[in-house]
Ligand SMILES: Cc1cc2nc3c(=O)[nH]c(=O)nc-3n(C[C@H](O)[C@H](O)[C@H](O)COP(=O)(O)OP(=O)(O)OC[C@H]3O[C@@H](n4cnc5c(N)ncnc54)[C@H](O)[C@@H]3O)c2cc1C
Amino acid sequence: MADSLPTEFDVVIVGTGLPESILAAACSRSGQRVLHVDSKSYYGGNWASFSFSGLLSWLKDYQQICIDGEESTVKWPDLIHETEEAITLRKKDETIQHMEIFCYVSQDLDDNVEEIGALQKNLSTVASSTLTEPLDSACLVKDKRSVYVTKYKMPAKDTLKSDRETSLEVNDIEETLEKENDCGDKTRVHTDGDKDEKPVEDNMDQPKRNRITYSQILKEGRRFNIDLVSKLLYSQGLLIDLLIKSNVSRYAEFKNVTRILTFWEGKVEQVPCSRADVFNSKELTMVEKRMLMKFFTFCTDFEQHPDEYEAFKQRPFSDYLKTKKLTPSLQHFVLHSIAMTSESSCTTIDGLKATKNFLQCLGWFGNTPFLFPLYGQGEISQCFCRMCAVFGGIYCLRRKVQCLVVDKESGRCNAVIDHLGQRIHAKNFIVEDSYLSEETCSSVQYKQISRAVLITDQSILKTDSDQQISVLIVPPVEPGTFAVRVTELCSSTMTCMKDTYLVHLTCSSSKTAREDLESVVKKLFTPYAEIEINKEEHSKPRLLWALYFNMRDSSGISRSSYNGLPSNVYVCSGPDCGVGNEHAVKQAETLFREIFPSEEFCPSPPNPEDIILDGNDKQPEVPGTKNVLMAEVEP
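Taking the form predicted together with this ligand, show me the structure of that chain by itself.
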């Protein structure tokens, strides 16, 4: 593996987040020689997804004090010529702050946990009571990191046994079978006759609560794919368009978000967002149903009826809704869950547009306007990286760039020097914001994103199916704070272990993540306790584990805010706070057009199935076999 990097490229890209990865694919696709590096050992930067143990390692890395260029064999100053100057890059990522971890489940030691690549149990020493103190972040650093288990198991179907009863899966969506899950369909049958198999719970009104321990979470840790940034794909959004157009979609699979929820009068309710939903809703009265239908019908072609909203055009959408004979709860639905706007900021015209957009996004893939990528958001940037590699791009994780080398005379950057002291030449350089030094960013004003990641035992709105993917917007309570977006993922999204839910909370920061989000967490969940004390709390899902952190939001920073960057160095931002990925796609496309004005942005690659293979034993491919569903078996 002592393979050294080639040293001549057209484009060097530093950082593997979504915008950089889209750009990498676009550049490589248009014939540029691309080198794509990341200083981390994983893809995605702040767009990454981690297994549970991976997330713990990530947290630990952030808490370590910067080890100053330990690995650099040759320091850059020795490698810079007289005619050049260097712009140093940051040694340590500083985009994550205020991390706080809470573990509510018991950390019993009887289970012999053995997870490959995992930090072992007793990682953190949190009390398993309801009285949880924030884990002092220094705690994690002190923890002993046990040796990796170096025994390799054959990934055979029966290595792990389903150790819980299987709950009934009454499901109205087609593909909720968890094929890959150990506790999934196949193993389920295998264990049917097992003695320890408890009877199947058939009373859905009183869902059985499983006792889940920390060691179980660790053991099943690879079932988790925990997104650092929680996003969804609009079914008619730019990212879906790009994925389809570029054929990158073949590397990923998606599920529909199944429900849009709302928090109204202290209760979580489902928002009826399609005509069918409105009809079938049990929460709505006949009168409400009629009002909502009428309003939806109007919204789908509101431009045709200017007289109906002209007077309100620039006034708040919330005021306008009051005039539309909608009950307060319906107004709330439309404002927060459908238009997804916050009370004060949205004008009527924008609200109508958003509502229309929402209605148009419905029904393309399912009942809500959103899709979620299986295995998490982190897959998406990797898919673009694969496309880049397929067209010859070279990939190198764990490669740190010490500095950009600028030619004094031309003022252009002509190379980078990596941590091994290797000089790599290129014509253009794309660098993600978090790699730029404090000096370069000294006049930049960053926003922050507040994030929480929760592992829970039940859905915030229980129904027949335990495999729902839900989005809930909780409006701000106090002025000056922001609406909180809650995304609840079930295990069939391949992001959490069976019998748990992975819940992401996201908002623009006004304080630390915990300060911003804890009140919403408390409204929706109750801490896990072995014995139920409070009957009233019984119906709420229980919190097994929680993490809070703040992430820097470098979106929307104008290029001129960065000091002293040569004109052929382009900057990509980290994740923004919005639901969709439009910002990343727009940024990638804008930069691509700036660098290569005459090139097409991510055109469709030739279909591998159309590449007719030479040789005598070839089987002619039948035309019309495009758009094959990946790896589908048709018995």
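Think of the rigid core as the biggest set of C-alphas that the two forms share within 1.5 Å after superposition. Positions refer to the first chain, counted from 1. Just so it is clear, the structure is predicted and the values come from calculations on it, not from any experiment. Compared with the form predicted on its own:
With the core held fixed, the Cα of Glu310 is displaced between the two forms by 2 Å or more. Comparing the forms between the two forms, the C-alpha position of Lys294 differs by 2 angstroms or more, with the core used for superposition. Fitting the two forms on the rigid core leaves the C-alpha of Glu518 displaced by under 2 angstroms between the two forms.
Could I have the structure of this protein in the form predicted on its own, to go alongside the form predicted together with this ligand above?
A lone chain is what you will see next.
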């Protein structure tokens, strides 16, 4: 694309996160002229997904920006008129903090592995706040080991299927494995470990596991799609409804989450969710099964029986569960694995709503309420961006917006000035929170999310199948800490290489990410070692690689908290800590209705057969056709 952009738009959107991408699609679909820009070189912002080498490059680039900032090629103050004033935007992204990298596998690299730089650092020199040390010396377990970064190029992943018959495609495990074996071998770099692969049944009885090296991870780096934020989709949630309604679902594919797990009495167990799971469970007695089913039945229409919970409405959900004659294990299952909350942070009414939502989402695409998008969460933002582009939206990455230009007389924003000095006019402006300056956000109180990304060699709960997608809630141990959500992804999700698992840990922050999450990591995994120490350690999955970081949570911030924003400038938040995407969808729809109150939010696209490309050429109406959409393509 040429450097010069058109200068007149209806909506300018800064940032390509999920809420902004949904808004871009909705605005473009309603006929608005949309310019969607991002200072980054990739879509998604903090909702993005990266290959393994891409993630390391992102860390390196992010650290460099934090140190040096970003230089603009044109100074914007010279471009502001006397009747105008400017609201500057932030020069560097400060939403990620406390980055720490650990590599536990052998660092022997083959000659054909291309290096960018060694990442080696002693634990004592890890940055304690925003990363201020060069990433070339990132933290590792042992000083003598070194980590290497490969040059990164975004792989082209296009899952568009124009002939798809269903509104939402959910793949079975076996089907995806066939695709992976048939198609993946064309680009896969084979390693020594591949020659010794054995069936899953054999591996269950073998004490010795495949040896995985850092060189293998680098070679297979394109098979990883690592999300910055870990999310799942409720099968009857707002995002699934929007994907189907707008027909954006045709751009993506999904897999159902196969297991809900819990951490009870020091071990990981599977939680029975559906009626069939409850009655097939060998861990529950017949009495417990009946008690649990009775409680589930009550939760599906609890609003019709207010007398049952009125006295506990604002009391902790855990107190209410004790009155339902549920055993301690069942109370634990309901509280942590079904309502997915903790004892101190959830009222009874919120717990009942969460339980009802969980139960209502069961059985639509599998035996759990959740779906996961193939290739990672970052695909969803790109799907909505694609819809925006289909309806005429203009996209420009690596386009930095220096300031908002505000007319002094009207107090409204009428333009933005980019890093090349171009002035772009619009009627409305939507900006992601991370782009706003410190002055604008000086009154905002942000929360933080603690995140960890792990690569492991086997599942946290082994079964006959090694292709399980699991969700585990680990309850807090100490007062003032939060429950940790663990999402384990297998290779059939197209997020990791074969014989490995990609594990995401997420919780609200009370300290740094490593301090919040390391105790959970130690409970579930053991660091990779060439020589196994004992059989107990061997029973746990081995941890191959780990990344810890804190991410800003800007959800739930009211518009009045920002200083001096014009009335036609709207703010989108970054990812929240919740398991689903409900907040992002609600925010996008609320802002769209505020900007365009008379327009429908993301209506269904027209039937291609009903579109007449040239509105000036009158064609005879075919008998029986109604509501034909007249669309004129601009030159």
